[in-house]
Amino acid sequence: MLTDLPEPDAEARVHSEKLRRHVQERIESAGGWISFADYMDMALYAPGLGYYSAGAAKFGEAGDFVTAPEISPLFSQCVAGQCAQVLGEAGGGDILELGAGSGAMAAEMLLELERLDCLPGHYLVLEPSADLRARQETNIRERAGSLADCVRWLDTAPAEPIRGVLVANEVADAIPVNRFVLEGPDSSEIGVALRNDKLRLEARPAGPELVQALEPVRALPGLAGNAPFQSEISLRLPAWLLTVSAWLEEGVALLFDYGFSRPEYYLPERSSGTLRCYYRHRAHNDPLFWPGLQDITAWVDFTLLAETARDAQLDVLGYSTQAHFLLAAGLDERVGRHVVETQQLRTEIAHGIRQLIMPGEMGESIKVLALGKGDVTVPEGMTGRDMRSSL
């Protein structure tokens, strides 16, 4: 129930109203309706107004959600081990993290890479938000000290493709999606309209681009009936991966995200889609609730990523769950390194591990896709359970 969500303060209300007016102007200029992808893009990324572009805390206990690097440093340490494998075999290189969140991953990875005597030439962070960059720099320096000097922040794409490792943790699920409804032979697109000065979700006949993109979905067994099936598809995801591939000259890209293969994603029983909104650690289904003050995400179609990888000159090295990745990447060994002095710390570590690997938590929901370019070997973390046949 949205009535259970805490009310924003006066300043946050004013901020949200500015973004709502910005959306309203776009709708009016577009003739009264915009795609949900366009709305989601503004809600998350409008300069100075969107959720990821403004100054409110987003990650951790003070924000709206918690990601794996905030849950336990063991996650980042395991990822760092995979980076060390790639960098060691290549004789060095750089790491590029897309959207560094709170900076927790960068800090822990640098500390672990120093322990492994395998620091990168540079640790690059692509972060267009000036506010987040400032928070990241403070956090990394507090946690990792002088190792923060290795970090270089980028506003836009790197000037030259890197040789090394590209890491994207929960990035693809924030790429705007188009929402649709299939009913018999008809395809509709859900967008955002303005009715009585209020934003409303409204369906219209799908355009040619969306109809074509939905052909592989329609071909799936179980969706040929007349019952309405509502979900989402990211028309922007292939272009994003093609762009990311251009940033990697040689090396490995590790993509972590909530998602499914296409047959799992569009199961008949999943007839309301995967779109979710997060506001102060509460999940709900209304993307129009206080625009700019909440995160909006949709799970990732990893089959679409794998298909695009071929066009992007990337090899699919592995596809697995986060739980199997972490266990194959040496989670148990890293737990054993911890000297735990109090019962409270033991409890915190155990709780973090449960959240990372248990099926009811992140363990099965988050998948890992490893993509390679050039002469690279499969990272050890991808050897625990090979799920590529499901893509």
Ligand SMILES: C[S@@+](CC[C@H](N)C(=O)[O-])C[C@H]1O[C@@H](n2cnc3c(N)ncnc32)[C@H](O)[C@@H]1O
The other form holds:
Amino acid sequence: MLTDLPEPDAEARVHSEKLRRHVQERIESAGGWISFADYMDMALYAPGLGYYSAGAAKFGEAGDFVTAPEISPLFSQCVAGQCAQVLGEAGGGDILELGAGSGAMAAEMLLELERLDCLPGHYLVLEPSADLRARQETNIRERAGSLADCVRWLDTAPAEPIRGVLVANEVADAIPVNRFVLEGPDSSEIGVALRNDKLRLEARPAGPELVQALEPVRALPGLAGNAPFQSEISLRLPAWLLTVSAWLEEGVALLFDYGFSRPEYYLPERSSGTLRCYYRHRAHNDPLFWPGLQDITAWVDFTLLAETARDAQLDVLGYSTQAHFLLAAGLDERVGRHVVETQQLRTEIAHGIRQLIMPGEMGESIKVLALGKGDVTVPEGMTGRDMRSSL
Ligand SMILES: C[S@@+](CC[C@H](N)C(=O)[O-])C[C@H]1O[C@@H](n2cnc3c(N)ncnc32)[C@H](O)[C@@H]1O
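Let's see the other form, the form predicted together with the named molecule, since the form predicted alone is already up.
Starting with the chain above, the whole complex follows.
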């Protein structure tokens, strides 16, 4: 099934084999089976070995996937405009970016915030991958020059909660998920086991924590039948949001991700889930393919995020699509600002905009959740289409 995927070179295969042995040892010490979330955690983040922790190219043409900041600087410029609104109303503050990837968004945001005369006190970055952090330092310096001086990398939580804006683009969809199957009254969890020394996906009866987390899913209309329904849920996502929301004293959090509200996520017709793997710009669904060499991701349940946010005393200021967000955040004016000197540049800009806003591309699949703490106004980008009632 995966024969059309490019073969990794010898060095990459050796790297993947080291990670596979690391997973194997974990499975053996756990008695023969680990949850899919534990496997995904190791495949993406095992120190020095995981996809995000080691040296793979990951982003852009030479990597495996592209994200909005890599597609067009217009994305980050629009987000910067929203940060300027929040910082302007508060009379200043900081920005905290979680999971900054190549650093493209930070560099472009700083350039735009300088243009808007609204630079933050500090632009903080929390990046768990040492490899990516080193790349971010170089890229931000190359693209934004001395503006890089206001960037500070955090190893852990900020010493004090910040006042300002917290941004995360495609971070929640990189948080490990648990995979489950509902069949009649039974719930099982798919994890990873060993068979003849090879990694295998294997289901076991779900434990009490997963069964409880699945209650709202079971309650959805349409899933009551006996046909097997397989999908994923992140048991770690609420804890992640509770942690990061405590880092915001007053201000706005903007979370961008592939995702749905819960009733859309767990539709009977989506009965094989949303988990996808990305390897050299090919999407497929085998998470055991060359562990450590590919990205593994699943769409985000935005209802779960919104419920957790309310528990953390955050206001859900808005929920919208990326397309509506960008248009309401001033995409048109920013396009108009470009002096387009060549036909090639014109084509590149138009192609980038299409990818950002077309419904079949990122425009509708990526959603934006805006959360607020304290006395803040709704960011303009959230006023284009209010989809909160779908959460
Ligand atoms: C799909 S990439 C997105 C990168 C970047 N935001 C972009 O849009 O290009 C996911 C990023 O999230 C980071 N990440 C994963 N788990 C994280 C966590 N718990 N906190 C902060 N960053 C995290 C990864 O190291 C990586 O930089």
